[in-house]
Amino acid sequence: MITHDLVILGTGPAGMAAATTALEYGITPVVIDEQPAAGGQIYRALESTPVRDRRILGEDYWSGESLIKGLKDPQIDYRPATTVWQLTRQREIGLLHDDKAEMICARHIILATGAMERPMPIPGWTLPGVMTAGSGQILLKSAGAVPQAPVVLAGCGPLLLLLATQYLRAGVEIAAILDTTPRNRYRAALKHTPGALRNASTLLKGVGLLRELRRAGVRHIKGVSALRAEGSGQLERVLWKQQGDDNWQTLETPTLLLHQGVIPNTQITRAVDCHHEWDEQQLSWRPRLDEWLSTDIPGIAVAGDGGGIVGAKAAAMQGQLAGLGAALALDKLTLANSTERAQPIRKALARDTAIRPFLDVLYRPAKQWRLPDDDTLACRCEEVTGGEIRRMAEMGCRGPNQTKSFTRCGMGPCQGRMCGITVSELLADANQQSVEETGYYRLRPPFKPITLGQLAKAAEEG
């Protein structure tokens, strides 16, 4: 088994910045990503997108060009279209590329696996024609494809407004934006305005998106408190209620895009049993990290949104810090030198992330969007409803691993990625205990599908 000094998993802004930073200090990194091209979600298909009008996707998207260019340095061992199916606490990594499995080892690992969309399990969310806003953006960036119009976007968070604006610029008819931000969130977020003003440019971008949508006459319905998708075999209509009004309103549409923010992708850190904490403000799990973004497992660090949602710009800064941390761990820098080089990065990072408390409070998803009702699917893979999870709690199940044994939720193709946080929150609510007490699925490799033949060959060659 070949041992490398540094292996980086993921090529979003954090992974790319970590690779170029490590290279500055004489480290030749191996960079692994399952996508065919670098960029992560934020800069997806940047070099190949058919959407060449820069105005449509916006300058924040195109700002990733410099990071992607840096990853092309010939000293960086970049391996696209490569799946990670295993990682051990001894830093042994199982890879799969072109039907060939192999094992490599690393002295230091930086996980830059990014974020994933929070599930929004409303009635009808499994109908054809209903998908996440992130999926819609992937189609736009990678293929220039837009959904069948008129489109309804529902939920809350910056991505929802950004995608609506991108669709508008691309000529897509938007029937409505159904904004689920509770009205009392605006007042609660006000106390965090001084911090948000430290990152005024981001704040102004959000205001600019709202202004552009308003000028175009896009219908923006606020205070949505209930939502359902209906149709016979596919989406035909969206129904909603607003706060203070018990009447259902209806809109005919073939496409509904849902979004309730993003959460850290912790599947790999969970599988290697890093210590995790429940972040009550962001309503998500995150690995516990030190000042160099290292986990409690020696030689494994996390940079970017996988360690807590910070945004693309801050993720790149964290990638730089993780790169410096790798140089320190591999004796390429002294602690004094690393600390000195990290100081301006930490200062810029603090300024950029000062807006997070404002955004976290404003767009904190309400309970009804996180906890599906009894008849709504919580686990799509195994078709387990919210009611079945609650019945498990009544039978004495205190955590998701017991519940998994009885219901198979979390045992489908996604291995709990889609339902994990929903099941934990459902059980916590039903048992009247904290999510931290409830816990999360116990995850094991393989993280992604691999055949017995591929596995056997990797064992032979390892």
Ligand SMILES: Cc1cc2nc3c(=O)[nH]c(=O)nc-3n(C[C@H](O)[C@@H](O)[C@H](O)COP(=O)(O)OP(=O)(O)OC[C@H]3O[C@@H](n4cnc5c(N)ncnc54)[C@H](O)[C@@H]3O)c2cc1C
The other form holds:
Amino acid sequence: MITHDLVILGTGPAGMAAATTALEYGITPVVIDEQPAAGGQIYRALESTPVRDRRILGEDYWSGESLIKGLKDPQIDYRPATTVWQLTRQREIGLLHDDKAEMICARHIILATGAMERPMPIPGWTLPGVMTAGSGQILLKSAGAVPQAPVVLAGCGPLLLLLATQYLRAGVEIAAILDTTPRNRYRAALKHTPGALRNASTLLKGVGLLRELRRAGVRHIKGVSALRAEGSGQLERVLWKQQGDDNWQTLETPTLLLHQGVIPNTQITRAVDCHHEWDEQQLSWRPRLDEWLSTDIPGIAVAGDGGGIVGAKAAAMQGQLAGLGAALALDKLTLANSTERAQPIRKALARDTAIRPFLDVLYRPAKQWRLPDDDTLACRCEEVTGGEIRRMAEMGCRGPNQTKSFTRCGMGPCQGRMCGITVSELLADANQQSVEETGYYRLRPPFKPITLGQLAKAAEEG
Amino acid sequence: MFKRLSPPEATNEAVVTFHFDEQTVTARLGDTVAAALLTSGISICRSTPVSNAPRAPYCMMGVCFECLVEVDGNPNVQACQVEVRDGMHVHTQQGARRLTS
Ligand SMILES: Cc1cc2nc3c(=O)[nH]c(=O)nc-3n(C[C@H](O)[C@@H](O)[C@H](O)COP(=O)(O)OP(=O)(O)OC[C@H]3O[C@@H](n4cnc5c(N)ncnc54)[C@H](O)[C@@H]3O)c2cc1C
Ligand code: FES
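For comparison with the form predicted alone, kindly provide the form predicted together with the ligand.
Full complex below, order starting with the chain above.
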């Protein structure tokens, strides 16, 4: 097995910045991503997007060009379209590219695998035609594809509003935005305004998006308190209630895009069993990291939204920090030198992330949007409802690994990615215990599909 | 259902043709299988092993596994993570629980 100095997983802003920083200190990293092109979520398909009118995706999107250029340095061993299906505590990495599996080893690893959208388990969310806002944006960026008929966007958070404005600029008809931000949230968020003002440009961008939607006359329904998707075999209509009104209102649509923020995608850090903690402010799990963004496993660090949601700009800054951390770990820099170089980055990072408490409070999804009711599916793969999980709690199940063995919840193809956080929160709520105490699924490799044939080939050659 | 802002023919982009069950589908070179299906009026790619409920791509980023299809005889392929190739044979997937097959 070949051992490399540094392997970086992910080519979003965090992974790309980590790679170029490491290179500055004489480390030639291997950089892996399952996407066919660099950019991660925010800069997805930047080099190949059919959306050439730069106004549509906006300047934040196109600002990724310089990071992608940096990654193309011939000294960086960049391997696109390569999936990581296995990682061990000894830093052995299982790769799959073009049907060919391979194992490599690394002295130091930076995981920059980003975030995923928080599940929004409403009645009918498994109907074809119901998708996530992120998926809508991925279709727009990578295929220039947009909903055919007037689309309904529902939920909360900056990404939902960003997609709405991108659709608007592309001429897509938006039937309505159903905003689930609870009304009292605006007031609660106000006390975090001083922090938010330290990152005024992000704050102003958000205000700008709202103004753009209002000017265009997009139907923006606020204070939505209940939501369901209906149709036989396929989405046909969306129903909702507004705070203070007991009547259901209806819109016919074949496409509903849901979103309520993003959470760290902890599948890989869980699979190596890093120590994780529950972040009550962001309502999500995150790996515990030290000042160099290292996990509790020697030689494995996490940069970007995979370690807690910080946003794209801060993700790149964390990438730089993790790159410095790698240089320190690989003896390319002394502690004094790396500490000194890290200082301006840490300062910029503190300024940029000062807006997080404001955003976290404003867009914190209310409990009813996180905990599915008794008849609604929590686990999409094995079709386990919120009610079944609550019944398991009544029968004495304290944690997700118990409900898993009784109901198969979390054992389907997604391996709990879509239900994990929901089940932790459901059980914590039902058992009146903390989410931390409730815990999370124990995961087994592989964490991406791989066939026995591909595995056998890797073993023969390995 | 999704449509293209500008059809690949109109933008001189390379086009590929592949098979989905009994249909022939045309897509833009570089599309994922899931994007190609969604822009061709195909909205269902698998059924669940529990209740046989129809499912379609949901996240497009590789986390939900709703887009599992069979590609050239290999089951459990994430349609949102694989690019279309000329002459590819894609089939809807019925059931199938395990990732290692
Ligand atoms: C769907 C979606 C859309 C978003 N769009 C925006 C946006 O338009 N604007 C914005 O400001 N923020 C957006 N965000 C928020 C996003 O999290 C950004 O803050 C930013 O992209 C985070 O950067 P990152 O480097 O931490 O991770 P990412 O940009 O998410 O990059 C992670 C990379 O890791 C790769 N990866 C993950 N797992 C594996 C594996 N097992 N094997 C191989 N490769 C793997 C992924 O393919 C991906 O390219 C979006 C988030 C999501 C989930
Ligand atoms: S659509 Fe979610 S994994 Fe492919």
